[in-house]
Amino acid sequence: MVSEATTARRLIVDDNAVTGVLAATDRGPAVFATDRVVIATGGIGGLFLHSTNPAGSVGQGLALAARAGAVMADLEFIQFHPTALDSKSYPLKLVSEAVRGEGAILLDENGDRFMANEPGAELAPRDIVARAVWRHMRAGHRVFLDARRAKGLDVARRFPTITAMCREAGVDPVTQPIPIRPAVHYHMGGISVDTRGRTSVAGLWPCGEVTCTGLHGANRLASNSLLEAAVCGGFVAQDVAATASTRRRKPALPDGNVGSDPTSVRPILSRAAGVLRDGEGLRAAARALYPLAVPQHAASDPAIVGLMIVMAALRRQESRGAHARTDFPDRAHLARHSTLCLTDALETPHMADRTFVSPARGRLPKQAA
């Protein structure tokens, strides 16, 4: 059977394990019974205020997993593409960098190749070059990607789909540089699975980006994801296939039946876990994400999902991948996945300037053999 116009709003849950799911149809609320369930809702971008994702990714496959019960890992690992273009559209259209492997520069409005020192320029590894972007236009510069002056390359021919879409912005690539801003890119953390795509709640099942599989561990390389959400969602499919149905009798509607507005979470999350993060700014979203998260309203799953992430990041007190930390700079010796649960999030904001959450307290998933 095929439902459309229907949204989810809340799994429903006996004894950690699914039982069906809320939804919102058309003709008001509905419930579907059933024991298998697959999360398929991709990413977290729309939750920040500059992002390639649809405006509509705000992480409601988070929410739903995260009220269930399901653990969650590696939430503070979120992939900012350096090179977005820099324009008033949302989402943000990519400049690939493809265009800096052609021999663009970055420049800012003085002309100056900010990066031409650093260890790569301009190739160095996305996250290096997003933080090197960012921290020149905090320091209240305009940044520009230059492919006026790239030997034997012909932007218009080479690159016809970035061209269009800068003249559309109003910017000609040919005889004008591009201007960019980092904007959020890919999520590696989401749902922890085992590796038959099973969650701590049984009968759940998420693939593609709303997962963590750890396979693009704390900084995925380009243009990996869709072979993963490939591989992994046909992991999934063996598993619902080869797994009995137990279905028992048709749940009792639930209380939940609540949009999924993120206009007040996005700048908050986007100040404090952006491409740089500090303790002080991750506690201030804490404290401001927390009332949002509690009550039951349109805000409520974007700002669970964005005080996940924020708990998450306030833990890992390292620099790592994607993750970066101006008071702790530093990488830790030993890499490990952080885990978190609703529970833990919820319990520790409104502590007084808390730096660390306690260990999750929901069943991580076993490994399958």
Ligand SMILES: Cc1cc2nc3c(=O)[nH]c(=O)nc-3n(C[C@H](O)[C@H](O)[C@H](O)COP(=O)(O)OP(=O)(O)OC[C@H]3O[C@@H](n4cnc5c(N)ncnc54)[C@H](O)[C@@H]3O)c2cc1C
Second form
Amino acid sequence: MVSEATTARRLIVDDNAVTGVLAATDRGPAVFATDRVVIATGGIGGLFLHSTNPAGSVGQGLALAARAGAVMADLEFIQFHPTALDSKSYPLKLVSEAVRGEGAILLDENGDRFMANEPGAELAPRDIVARAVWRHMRAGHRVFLDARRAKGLDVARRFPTITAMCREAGVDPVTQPIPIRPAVHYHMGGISVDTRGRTSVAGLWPCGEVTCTGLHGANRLASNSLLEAAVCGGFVAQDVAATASTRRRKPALPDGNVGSDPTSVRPILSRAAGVLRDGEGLRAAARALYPLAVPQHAASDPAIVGLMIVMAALRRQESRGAHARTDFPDRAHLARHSTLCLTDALETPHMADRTFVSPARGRLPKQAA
Ligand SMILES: Cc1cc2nc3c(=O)[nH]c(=O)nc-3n(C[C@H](O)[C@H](O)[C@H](O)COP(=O)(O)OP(=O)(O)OC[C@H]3O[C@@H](n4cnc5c(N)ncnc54)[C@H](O)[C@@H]3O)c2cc1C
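Right, and the form predicted in complex with the ligand of this protein, after the form predicted alone?
Below is the whole assembly, all chains and molecules, this chain first.
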């Protein structure tokens, strides 16, 4: 059976095993009794003010799984695309790396090529370019991608879609530099899985961007998330098919009345969990998100996801891949995954200052499975 226009609101769990899904349909709430659920709800960009993801990508699958008790992994690793077209639209449109590949360069409003002395310059990896652009913006500059300076590039012919998209936003890349900014693009972290795609909750599998398989590490390379989703989704399909359905229990009804409005969460997360993070900002965000995370609040689900991201970022006291801490700029000797449950995130914000300054507890979280 396919149920269209249906939004999963809650997983119903009994004794750490899925027994059903509570959903909102256009005919009102509905309960689906099942002992096998696959979550494929995509990323989290919609929790930020600037993202290339659809506004509805607010990590609802993370909230569903976290409320069911599932373990999350590497939530702090969020990829920022360095060159989203800076406009008022949501989501922001992408000006792909290929334009830099053809020779376009990054300039500020004074024509200063501020990346010229960085290793790799404009062709450095996404995280390095995103940090350089963000630092320059924080210093009060506007940043542009100038395709006019690429020798021999006929931008309108080589990139017709990007040219049309820019012109729609009032910028002609043939005659003008393109205003750009970093934007949340992809979540490397997600629901933790084993090699069969299973979570810590019996009968629950995730696939696609909502999952943390570990395959993308701390810093996904471009163009491989669809491949991962297809390959790992295949493992999940095999495992679901090989898992016998036990006699379905009548699910106990949870309270499905939880908020999903990300509006109040976006500025908090954007400020604290952006391209550059620090302990003070992350602790302030945890304190601001905590009161929004109560079930009655309109932002409840986005707030718990934001809180888990912030707590994971606080715990990782190093800079690695897409996670850059100005107060911990070095990479730790040992690369480790991080894991976190919703209960950890809900218990700790009020103790954030004490808990995360202490090196004994605050260093790095335990190894993921
Ligand atoms: C602009 C852009 C360009 C990209 N380019 C590339 C590329 O070139 N190569 C590459 O590999 N990757 C690329 N990516 C990344 C890739 O597109 C995503 O990682 C991938 O599409 C995620 O797929 P998914 O199936 O996990 O989630 P999605 O495709 O986001 O699908 C999630 C679905 O779940 C639904 N949903 C959410 N919550 C609920 C709920 N509670 N109940 C019911 N349904 C729900 C949503 O409505 C949506 O239909 C790009 C991403 C963006 C934004």
